[in-house]
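Below sits a lone chain in structure tokens, taken as the form predicted on its own.
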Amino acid sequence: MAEVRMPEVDRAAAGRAAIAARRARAAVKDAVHRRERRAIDVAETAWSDPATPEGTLRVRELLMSIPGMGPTRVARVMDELGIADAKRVGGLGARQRERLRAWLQAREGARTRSRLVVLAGPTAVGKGTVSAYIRENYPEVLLSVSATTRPPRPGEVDGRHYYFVDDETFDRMIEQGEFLEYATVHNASRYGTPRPPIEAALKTGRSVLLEIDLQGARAVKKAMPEALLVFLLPPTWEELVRRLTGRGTESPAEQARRLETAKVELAAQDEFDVKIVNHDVGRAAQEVVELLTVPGTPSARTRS
């Protein structure tokens, strides 16, 4: 029997239609990610007309477009809801729709709850790298900017990475009660977290990510017990040593001192609410961002 082939004109038209459909779905996901549309509204549109771009969107794609939702959490949520990975929003059954609707509505209500997440860990574990990744890829996340008396490292920008101040200015800020916490790190430079910007953000319902050292994390927890403490771990001690010696920003004597400090810092990890292993910067950043948007304080656990 001769093979029946689609005419070239029809094939071209089908190709253009497929491209247009993909672009329409991409626009829906982008609108959700930018918070221009609510995920629950996209779902309701899909259920009213499964043939729309919203209806042909996979559930996994819709959840992934929600700010703060990474692959790990999306997989967990879909498993909890009993929805297969290939399912499209418009193709869900009645019970699946109700479960997804309830989950999205609960998340919408929780999204306005502010939370202070404190990210700490041993020296050279990659806290700054993870924070920088979040800054570049999750613009909706508000990162607190610390003040420090140390000089800037290559590439660091005043007001973005840190507020670089002299000792006199730092003393004045202490006297005026402008710090949520402050400490001397590695027996050298001083670091402090300006209090007013954090308090203002939390009052308006915005969550804040604060990247600081171990001493600072303890001080913040004492001042704000509701803060969620996250400890960033290296995959292995050998990898931590490699990262510290490989960045070339400290002398051999300074490296040795920082490694001794790291041993002390690692021993304090059980003081934290959540532990995240920094195997990969992007994955670790996603885990941190998820904690900013998930209601409730989780029990101590390790994510790896």
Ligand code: 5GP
The other form holds:
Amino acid sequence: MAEVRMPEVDRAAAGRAAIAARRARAAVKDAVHRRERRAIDVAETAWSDPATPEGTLRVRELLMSIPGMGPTRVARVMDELGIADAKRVGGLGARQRERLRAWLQAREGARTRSRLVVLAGPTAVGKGTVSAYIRENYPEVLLSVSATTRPPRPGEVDGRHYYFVDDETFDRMIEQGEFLEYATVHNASRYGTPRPPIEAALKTGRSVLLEIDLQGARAVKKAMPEALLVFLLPPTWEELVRRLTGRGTESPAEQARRLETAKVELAAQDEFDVKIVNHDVGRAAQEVVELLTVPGTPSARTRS
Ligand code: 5GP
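Counterpart to the form predicted on its own, namely the form predicted in complex with guanosine-5'-monophosphate (5GP):
Next comes the full complex, this chain leading.
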């Protein structure tokens, strides 16, 4: 059979149309990602007219554009909903539409119940690296900036890493009830979590992450029982020892002291709602962000 060839000019027009359609789909995803449109509204548009950019968008791409959704969770959700990877939103069958609609509605409901997540874990497990990664890659999450009486380290910026304050200011902040919790850490400086920015963020539906020490995590749970406590674990005890002693900058006595502290800290893990193993910074960060937006209260479990 002779091959049917598209005339040159039609092919150019089709190419232009394909580019325009891709751009239109990218704009839809962007709007969802920036929370300007709700994923459920995109889906309804797709179902009223499958030929729209919304209709030709793949379900996977729609789910990926929802803030806080990463590839692991998207794959799990699609599997649960019985939707094949390449499916377009407008091409879903009636049952699949119903399941996706129910899932998106439940999620929208959950979004208004924004979350406060406290990330804690033993010294040297990589809490700071995971929260720095979240600060860079997930701007929709408010990373609480603590006040501290310790002096800044090279590269630390006031107002970004900490609010560096003197003892007098810290005392005044305590008196005025400005802290959600505060503590003396490592028997040295004082650290406190400012309450007003957290309350303001939660009120507007923004999720908040606190990276604080164990006593701080316990205090937050007392003050706000709805907070979710997440414990970051090392892949193995040997790996934690390597991370603790690897830098070789501490004396053997200091190393031994840190290992003892780490043992005590690890013993607290069962007080936490969720445990995440820090195999890889990007993955651990993504799991934390997913917890900030996932509906329902997860029972204690280990994610590895
Ligand atoms: P660093 O001085 O190395 O930045 O932090 C020392 C420790 O203080 C870390 O374990 C960190 O999680 C903890 N920390 C930082 N901010 C706060 C806070 O606001 N409250 C409490 N309780 N601990 C904090």
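All values reported here derive from a predicted model rather than from experimental measurement. Rigid core here is just the name for the largest C-alpha set that superposes within 1.5 Å across the two forms. Positions refer to the first chain, counted from 1.
(request) Could you check whether the CA atom of D270 moves 2 Å or more between these two forms, using the rigid core for the fit? (result) No, shifts by less than 2 Å.
(request) Please say whether, between these two forms, the C-alpha of L100 moves by 2 Å or more once the core is aligned. (result) Yes, because once the rigid core is superposed, the C-alpha of L100 moves 2 Å or more between these two forms.
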